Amino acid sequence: MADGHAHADAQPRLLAPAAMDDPYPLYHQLRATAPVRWDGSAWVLTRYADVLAVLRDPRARAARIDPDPTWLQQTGLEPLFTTHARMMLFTDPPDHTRLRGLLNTAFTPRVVEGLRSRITALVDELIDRIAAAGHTDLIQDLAYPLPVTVITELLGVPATMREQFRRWSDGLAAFIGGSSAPEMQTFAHAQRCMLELSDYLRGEIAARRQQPRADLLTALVQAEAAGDRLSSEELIANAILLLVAGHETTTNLIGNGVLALLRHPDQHRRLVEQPELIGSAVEELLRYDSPVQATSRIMADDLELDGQRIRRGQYVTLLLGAANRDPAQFPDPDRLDITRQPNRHLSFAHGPHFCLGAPLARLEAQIAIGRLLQRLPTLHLATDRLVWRDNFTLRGLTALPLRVA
């Protein structure tokens, strides 16, 4: 997940409907004409080498949610911004190191591999329904329910709460991802969602203190009980982060990935015929149409890039989606090639903030897309008129109508 704080209203062209539908021509244009560009409120980077350099640079700080306190008081939005500032995504060492260390245990390769049979069973159950109907909105019927079920089960949240979680999560995602809706409206709605979700989690946390269970929420409660490792506020903020990040991006990865394959029949056919390519296929789908298009940093010190001086305190918007289509790094970058090697895409970012949930997202996408193609190889698009979500950073479809031939 990334954040819209630095670029919510900074780049009107990036938020224009044409760019929401297909941002890649604009990325190529920016990369060719002004790869390090000041847009009035942030530096916008589009080249792979520059984006990677900033992600690795200790001067580029992730703790970038710092609105003016007077403005916060006037708008009453203090709870929203304070909670976000406590999320691991928006912290630097030593806080980031401590929080990541606590959350890391839930996403080790061994733990994730242990979820394989559950994920496969879920995917097969969802595909059974699609097969029986003969048509589907893939977002509604597979891409959304799979990751939301997995992350809520991991945290120990009941199935009955899933629809409510979707509403809360959508509201928070619009704030984090930058939408074209009026900013204050987005902020106010996000704060309502955040307060309701926090209240719900407080109740769940209290229940885990009384009666621990074998779930991630209990593990976080126990880390909090161990003293200075996790405060109550950090516990709630990072549980929210896991819930939102744990499904928004994977939903988009599955949706964007299946669409890319259907639009490239040769690659689709190849993957149907060679299912063992699913690992490298998912990496290429991540690169080709990344579920997270951007992230941002704030500079703790001056930095020189491409003859431009980025000053201390200035924001930098890193266009991950543009870096992933940089011809200097990826030959023929607009071509989908499920066997592409090497493929060092930046869809999960890089460095200390490399996506914690990457192993889980990869596994979910490999199983979901792999099983879908094996079981329903004749799936095809039911329409050419697709609608992308109004979210610049978290790129995904509102629906993906498909038919089984």
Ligand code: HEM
Given for the second form:
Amino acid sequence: MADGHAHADAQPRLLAPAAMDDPYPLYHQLRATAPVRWDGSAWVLTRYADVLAVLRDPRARAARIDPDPTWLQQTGLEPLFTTHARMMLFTDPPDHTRLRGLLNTAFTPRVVEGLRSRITALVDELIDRIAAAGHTDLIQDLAYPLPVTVITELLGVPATMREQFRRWSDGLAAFIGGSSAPEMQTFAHAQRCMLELSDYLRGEIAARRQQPRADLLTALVQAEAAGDRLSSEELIANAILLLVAGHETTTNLIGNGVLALLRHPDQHRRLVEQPELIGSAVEELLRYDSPVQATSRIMADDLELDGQRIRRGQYVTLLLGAANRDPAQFPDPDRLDITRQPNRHLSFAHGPHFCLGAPLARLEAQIAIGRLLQRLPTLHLATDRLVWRDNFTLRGLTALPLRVA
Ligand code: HEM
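Okay, that one was the form predicted alone. Can I see the form predicted together with protoporphyrin IX containing FE (HEM) too?
To see the whole picture, the full complex is given below, headed by that same chain.
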């Protein structure tokens, strides 16, 4: 585990921070020269067909958090790693089937559609403030507060804790996504965040045992109380997963998506003129600059791919962002085309771990971007220097300064 795979979804060493501004030329180069490439700690896959094949292959396991026990003991990082190993994202059947079954019903497209008017109200309120100011950092003023408010309301934790959640969530995201900071420093900080957040959730859970409410946390507490379907450790771990997943990713979809539109004035104009294209536009924005650039698996058996033998026990890094720009799957892949059809991107992955929150993320992004363009069609970039967050996997901007013309 101390080989670069200690964090949850290790990013290939090939991806130096320099590539973070724009990883796509490097992806193209890798796909053309070495589509299945050993980088010293993992096999790095850049072709659409290969990434899809691994996501579908039951020999490719999601339970990839398996640090050496002696190392864990020496470092004192046991709580961080065991908690992550209990998140559905990092489990295989039968645990995965059970955990996912418990949460599925809360995130179906039908249930999520019921949030439309609340999300629209939130978006309009946030845009009112932007309109009044005449300028904005879109990340701070819309892309971040929207998803965090929605997920905290769903779970039933107070939105007043938002800043605190953000700090905890950022610390955990650096662990899951991998940053350029020294590994041990990232781990220690992530563990502090995880322990504080767990303590906080324990209090909330205890309160719901006393007095059930109409929220997702209560539903999980009731599933736990119903018997052996959910342990209290699993409850905490998966509540943390939802909170973190509901924080970073949708923020980055809105931020990366609006940036892509502003950099392509013809597509921007088209969407302003034809707001009914918002559904396919959001799919294209997901493909074009994916908020989650990579995931990984560990092989439970040998696998032959592109003449290379991937051995049992080895890690495979799936570059979703590269698969989404594969010319063999997407004609003219570097072109942003908000009407692209078909558009079977892998931004939410595929197979048993297909993003649980996809219907929610789609709805939030459609409403946020749709309303923003409708109400403020003259928004434009107020800087030529954009700074990307220091996270290899969760790709997003630190700020997106815009001005209303
Ligand atoms: C644009 C926004 C989002 C993107 C791009 C995204 C992406 C992904 C991806 C790629 C995976 C699969 C990883 C793998 O197979 O290893 C995943 C899983 C997951 N996502 Fe999302 N996600 C987004 C938003 C959300 C939201 C809003 C939530 C929750 C409210 C959420 C909850 C989850 C959960 C719980 C899983 C684990 C599912 C499982 O293991 O069965 N995601 N997401």
